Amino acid sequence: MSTLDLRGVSRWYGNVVAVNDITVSLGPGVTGLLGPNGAGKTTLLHMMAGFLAPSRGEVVLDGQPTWRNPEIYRHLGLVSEREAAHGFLTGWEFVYASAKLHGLSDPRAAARKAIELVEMAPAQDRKLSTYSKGMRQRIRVAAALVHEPSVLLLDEPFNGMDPRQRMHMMALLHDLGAAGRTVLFSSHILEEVEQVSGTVQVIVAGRLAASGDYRTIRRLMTHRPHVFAVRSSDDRKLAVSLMGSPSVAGVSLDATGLTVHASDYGTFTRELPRIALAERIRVRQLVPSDESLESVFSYLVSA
């Protein structure tokens, strides 16, 4: 198991600031990272990659500097988002390519496995301009696995893959983090991160807006009401008695039930059993609906 600290991190490029003062822990288990376009994901991963030095600050693996120190390499797996691959190697070239350059004791093992891993076997034998985006990826990722790192930092790894090579890229990344691997991975769309891991890094211009599980996130947003489903045996009546209620900011009642919005999450959870069963109304569901990934990304930017 590693642990990649990121320690007061900066970095510029003249009077550009790309990432700016960024400190930050990662251990075992997946972690998304998050941000608009522009926002410093790929510049981060770089330098904890060790491809590029910080301006300010350090980037260490397991007490290690990343920065000119291939020694690292050993531990750590990258995959960029801009392809460095030739097309006139065959997918099992190019992975053992990777386990050679590893100095593995049994290359031939290690690529076989990590190309049976992301399910790349039957085309092992093409040529790489032969493949898809979402083959190139995945051939790109057994390459990254092949000398089985402590840490894999992908940028954008879906890219290009068709539904069912996500789902399977999701189920190894999940895999590989409940194992006790250390796994960031950037990505634009949102579903991606949701399905894989809860646990979020969110870079906004450069800085780190929020890290940690999306949900608590969310609930510390304390600023912003909280909205929730509610279904009862009587919405009408329960409707009249929430307004009265001092963590309710507002209630509106429609053909499929209630919709309250809460200015404090804690005491509106606290007060809702009180009030139903003081007032008799059985409560069938409650469902907080604004606790999605897409809702906590959508507030952080634009605050």
Second form
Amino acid sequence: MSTLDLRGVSRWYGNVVAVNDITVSLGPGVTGLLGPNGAGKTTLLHMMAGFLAPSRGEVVLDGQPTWRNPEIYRHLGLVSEREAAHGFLTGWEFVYASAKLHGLSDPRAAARKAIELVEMAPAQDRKLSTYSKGMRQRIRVAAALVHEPSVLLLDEPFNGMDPRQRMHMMALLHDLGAAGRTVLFSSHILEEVEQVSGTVQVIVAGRLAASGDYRTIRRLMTHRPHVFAVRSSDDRKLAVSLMGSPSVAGVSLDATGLTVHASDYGTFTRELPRIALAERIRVRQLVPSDESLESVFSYLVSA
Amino acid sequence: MNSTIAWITARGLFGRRRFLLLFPLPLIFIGITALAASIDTADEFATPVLVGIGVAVVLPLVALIVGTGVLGSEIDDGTIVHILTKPVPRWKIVLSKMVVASAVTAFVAGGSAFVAGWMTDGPKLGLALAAAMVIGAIAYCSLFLALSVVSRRPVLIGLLYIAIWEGLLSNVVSGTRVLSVQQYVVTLAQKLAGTDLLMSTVKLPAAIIMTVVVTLGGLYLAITRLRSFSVAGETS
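Switch over from the form predicted alone to the form predicted together with the partner chain, please.
Whole complex next, starting from this chain.
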């Protein structure tokens, strides 16, 4: 059981602030670090893993600073986003070398166990340069797990994985968290975070925008005004009927169709087909027009 | 010294295409020596060939390819992170890379120098030149290893050092010779062989002390810089 503590951590490059005064404590279980691209997730992860000095504040693992302290790697594993690996090594050699570098008493058994954990045993004798992106990612996870660290940090671990590999990796992270390890992974996709982690830290423009249980975050993200573009066989008639529903906050009508401001996402999407059916209007198009992640994040920040 | 790191380093070095560049240099060196020996007397060609090609070109270029290849290329492609996320003291990482780099450079440069020296003036000069090359290999590798942690363009800076500093300035401005590894190697070879065929420009004690200073200084710089190695924050 380990705790990774960030206390007032900031990092700037010249005039650009990449990470701005983040204080957070990560305990056992899976935590998702969610944020749009360029929010500072990677910078934050690098500081956690001891690969970058905070400009201000400190990062400590069980009381030990992570910067300039190689001893922390006995308890910490890192899977970086850059999918660099020694392509001339086979999967087995790569993980076995990691086990030996950790000075494990039985590196052979540890390597075998880690490779089985990520289901890479059938491909372990192939060179890393012949692996697919997802396979390389998995073998890198095996190398990071070979010493059974109490803290595992992963930067965008699901990038480049096919759906089956993604499910498998999610299950793996979930199991590791359930076994009492502190697992943190970053992602810019809400659904990924939601499926794996109990706790979510949302980071936007270098600041911690929201933090806590994923259900709370989910509610914050869904219980916000939603904008939909609707086209139908009779836009004007539909607009009148929609205004009668409490789930709709406003409707505007123009040449391209209707723009509906819904006050409640769930209710509106159930109401619309019911209203259309009752009024005998054919809905030709229903497009959520602000579903981009950036708008979700900007909403969170302003909330 | 860590055998696993040394093993990965050696595998990486021999696995890269850049490694093939190592072979033509010593072959050309030996070839020109053979050619010179067949048409000229030793005191005519010893300095231009053994020093001008062997010490001034083959040794530093091989050391540059190998010295920047063992660490610089891993920093370049990001694989160094796999080594750094292990509880291995940083001095052990640097030392392991240093041992591999020096050994390979010493073998390639020293081996060809032995053959070329023998062809010029018998086994004594061959052995002396090879021994001096081995010591020079250690100093150069330390220098280029440090360069690859300090700079993102170690090969370019290394080439500038070899071509401008050692190649040009040292021959024009005699004061800079005390700060040129090439001159230490020539001095060592000359004293070891006890021959007048080679012209040394630096005094022996100065050459010995400076070789030690360059080697230890390079190692120290590489180790301290690797201790606070930062992964550049990619703005993705």
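Throughout, rigid core stands for the largest set of C-alpha atoms superposing within 1.5 Å between the two forms. Computed from a predicted structure; not experimentally measured. Positions refer to the first chain, counted from 1.
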property: Core-aligned C-alpha movement of R56 between the two forms reaching 2 Å; result: no
property: CA of P28, rigid core aligned, shift of 2 Å or more between the two forms; result: no
property: CA of H261, rigid core aligned, shift of 2 Å or more between the two forms; result: yes
